[in-house]
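In structure tokens, one chain follows: the form predicted alone.
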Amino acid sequence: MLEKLQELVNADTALVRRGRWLTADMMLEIGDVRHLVKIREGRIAEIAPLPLLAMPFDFAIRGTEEAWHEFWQPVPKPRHHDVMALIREGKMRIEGDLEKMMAHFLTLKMMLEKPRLAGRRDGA
């Protein structure tokens, strides 16, 4: 799912529009792969594996391999829907800046929603 993440995300002109004041590096953490999501004013400017040492992010969104399948899944199962859901649940966790991340968080999240919907609409 998350090869389809860029294209997704920077085809939504109204979700660009909507985080054109958000540029972060977000690093996400998918069971044990690490990958940096270069976001720049609303755009994907770059999806790139992380290497083992460590490269400066300034937020993260870490989650089993489990949680982010069921959470792109065309209807996820119950408290599977949301990212925040996912964290009382105890299957994701988020760190860094959280104050930068937390300004920006309904864009984010409807970023990380996108596979979700397109699954819907190739009635997956």
Given for the second form:
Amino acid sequence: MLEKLQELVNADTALVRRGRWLTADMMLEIGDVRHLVKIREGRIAEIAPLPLLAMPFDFAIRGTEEAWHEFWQPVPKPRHHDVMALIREGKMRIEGDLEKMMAHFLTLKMMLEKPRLAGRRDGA
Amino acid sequence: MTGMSGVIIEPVTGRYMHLEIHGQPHRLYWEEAGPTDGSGIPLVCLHTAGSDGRQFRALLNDGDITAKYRVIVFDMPWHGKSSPPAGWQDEEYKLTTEKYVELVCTVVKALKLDRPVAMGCSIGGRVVLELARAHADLFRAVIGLQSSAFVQHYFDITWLHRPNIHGGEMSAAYCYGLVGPEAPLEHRWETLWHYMQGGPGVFKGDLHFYSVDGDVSGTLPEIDTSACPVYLLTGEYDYSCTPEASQLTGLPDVSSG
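Having displayed the form predicted alone, please output the structure of the form predicted together with its partner chain.
Then the entire complex follows, led off by the chain already shown.
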């Protein structure tokens, strides 16, 4: 799913406009695998594997493999449909510069959902 | 009702009342639809934290319901078109059980409603439990939507009110996941718009009731459900008030379905 994220976000002009004040390096952890998502003025400039002892990131979302798998289902099961829901379920956690993250949290949620919505016919 | 071609005027009226709540003058906005001649059962609807009465727009326009019920929806003070009381600028808004109960009872008495049904969602779903317990003389039944006895804070609610984070954006980010993934986009985004329009610190102040002051779990057994029946409807995607949280252990004579 992550491989589609960059293309899907950047193709959504309304979402890019919504995120135009967001420039940040976000670490996404899916199970044991870490990626650095470089967001520049609402566009994803690059998604690259993040080695250990890597450059610092602004904020991170860490989730189990199962959590992300369910999150990206076309219709996720209850309480697996949202980052905050999964945090409450104990299957995701966030860290880093949360002030920056919270300021853009709605945009970030919408970005992360893109692969799910692409799997649905109604695009909703 | 239709007038000019393509124009639809809803059978909903909106008015303001002036009344004292907690000893302070308030100008309160409410909307209603349905019979006002006493033939309909009054149904008082209580909106969620951080939003306003527009949440009940579909109910107010549902002819099957308004044929039998006088549907009354008011904006709580600080919400929607009900302004905060004078002097609000020096006050930190914090909803408490006592204030919330007094507010609802004051409105019911002000409108001279004859033992209405009270229906509320989330914080409203909480307060109806206290209305059923302490004011069964005033209410013939209560309906709790996303009703819980208590939900502890699971995130830092101060994010909802700080000058370097847009409160409307933050409120919508929080509520975004409380809407089920299959909700029609139009309704999802209208609902979020209402949260986005909340005043600074109001959502946070409502959650003081939800997660600090408004714990009714110890008093559920005191509800006399024969005097004031309790009906509960809970959706499964709301991670804040889960179906488990709506089990309401201790409430007499609960049947689920």
